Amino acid sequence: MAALLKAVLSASEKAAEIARLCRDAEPLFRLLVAEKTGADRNQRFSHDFKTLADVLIQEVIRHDLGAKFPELRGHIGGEESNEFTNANGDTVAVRVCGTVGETAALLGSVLHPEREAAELLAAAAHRDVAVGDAELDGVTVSIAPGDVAVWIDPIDSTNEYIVGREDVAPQDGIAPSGLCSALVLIGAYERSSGRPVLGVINEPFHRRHPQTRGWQGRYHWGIAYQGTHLSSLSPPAPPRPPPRVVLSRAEAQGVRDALASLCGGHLRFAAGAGYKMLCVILGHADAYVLSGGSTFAWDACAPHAILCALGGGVVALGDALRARREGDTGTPPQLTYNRPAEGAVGAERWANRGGLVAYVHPQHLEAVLEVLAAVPGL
């Protein structure tokens, strides 16, 4: 497990470097901010540059993990399709090639005539990134890479990434929006059970260096496997009432009203599913509640593993509420990541239908379920 964790952390660090590069290098930043949607979108290639950055990061992670652990190949899933249509109408599958030059040529076929941008991205994709973390040497949990599969969210909260605001003041440690909510998420789950076992969250835009003003990132990891719970984070503080809950601003009004009555003045709003779960992981919130099915396996797998390592978890809200209404007061089952939804197609096959609740302390999960069980329509 130590070798797999190191590989995932290294891949997340390389991903974070590419995400920062796309904002710091002028040829890339120019493409990033120029892309629009709808009629205003640049028509030189079929997907905007933001999506290409997403796809390249995803494929870099897939390539690096597959090179280190061949038994993972074919078992690394992600949010994005890697196929683009270039200006000539040709379909190009984005991938990391054998050499920098070959990768630059492939990316150039999508980005033409932006040759410099393609070369910068290719160089970053092939750069070695090592993680010097002595704490990792003490990880002795034994799980074969061939027994796990991986979900990648290359840039969670992509809208905040493209807008890039840095002036959003946090409230009680939670930023309502901004570049800080753009995260790299890599989670591993057990193939047989679907349970999350390893998670890494990388914050590429954690803070500016006080002298150079360059971006500095940080990462967090957790392992939860067969009774062993390890994490880069300190154990959570004891639970305290009332719980602090973080939501999306698009959350249903009935859910907002019910949780406001539970939390008083401790209801907060933020962007990005991964970021809201990170707020729970870091102790800025006690629960993240989502009543709709707008998150997916790649959003939740990595944070879920870390939450399990801290003694918490992520449950399906709809299923938990149905069980409560039928008199089942036991702990709801955790989300799993190995089975697509029946009858769904495309990305919806991996949607977390019925919403979710992410938490650290079971007491806070129970408090949330109790008040939401009275909300009509949930």
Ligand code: 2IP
Second form
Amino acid sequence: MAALLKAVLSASEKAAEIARLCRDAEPLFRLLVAEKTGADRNQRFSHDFKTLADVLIQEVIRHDLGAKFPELRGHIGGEESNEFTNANGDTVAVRVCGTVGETAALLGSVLHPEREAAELLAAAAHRDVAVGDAELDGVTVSIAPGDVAVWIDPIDSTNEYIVGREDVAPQDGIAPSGLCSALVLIGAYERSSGRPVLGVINEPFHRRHPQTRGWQGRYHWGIAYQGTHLSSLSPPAPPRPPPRVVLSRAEAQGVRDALASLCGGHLRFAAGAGYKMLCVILGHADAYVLSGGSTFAWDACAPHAILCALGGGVVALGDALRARREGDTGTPPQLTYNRPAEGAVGAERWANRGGLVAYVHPQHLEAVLEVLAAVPGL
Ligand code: 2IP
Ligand code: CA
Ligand code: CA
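Could I have the structure of this protein in the form predicted together with the named molecule, to go alongside the form predicted on its own above?
Full assembly next; the chain just shown is listed first.
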């Protein structure tokens, strides 16, 4: 398992490098800005540049993990489809090729005439990124890569990534929006049960180096496998009521009102599904509630594994409320990651349809479910 963890961390670091490169290297940043301002947008290719960055990052992670663990090939899924249509109307499958030159040529066929941009991206895709983290040598849990599958969200909170605001002050540790909520999420789940077992969250834009002003990232990981719970984070502080809850700005009014009455002044709003779960992981919030189906397996798998490693989890809100109303007093069902939703097509197959609650302390989960059970229509 340590080998798998190291490989996932290295892949997340390479992904973070590419995400930073797209904001730092002028030929790439120009394309991002064109997208943000709408200037020249979608003129060159039928997808936006943001999507190309996402697709490339996902393919780099898929390539690197598959190269190290052939048993994982065919079991690495992600948010993005890798098919692009270029200006000539040809369909190009974005992938990491055998050499940097071949990858540059392939990306060039999508990005034409932006040759420099294609070369910069190809070089980053082929760069070796090693993780020198001595702590990992002590991780001895072993799990066969052939027993797990992977979900990737190459960049979560893409809107914040594009807009790129750096001046949003955090409130009690939670940034309401901004570049810091753009994250790389890589989660592994057990193929047979669908339970999350390993998660990595990489924050490419954690902070600016005080002297060089260059971006410094950081990562967090967790393993919850067959009774072993390990994490890069310190154990959570004991629970203190009332729970501090973080929500999407798009959350339904009835849910907001119910939770506001539960947590008084402690209701917070933030961008990014992954970032809100990270806020719970880091202890800035006690729960993240989402009543709708606007997150997907790739949003939740990695944070969920880390939450499980810390003694918490992510429950399926709709199922939990149904069971509760039927008088079931058992442990609410956790989200799982191996079964598509019946009757759904496309990305919707992997939507967390009934919403979710992410938490560390079961007491906080219980308090949240109790008030939500009284919300009509939920
Ligand atoms: C999105 C992103 C959004 C989130 C949405 C996710 O993923 O995290 O910010 O909405 O649920 O699916 P909100 O910010 O309202 O929580 P992506 O950026 O990868 O599309
Ligand atoms: Ca996402
Ligand atoms: Ca994404």
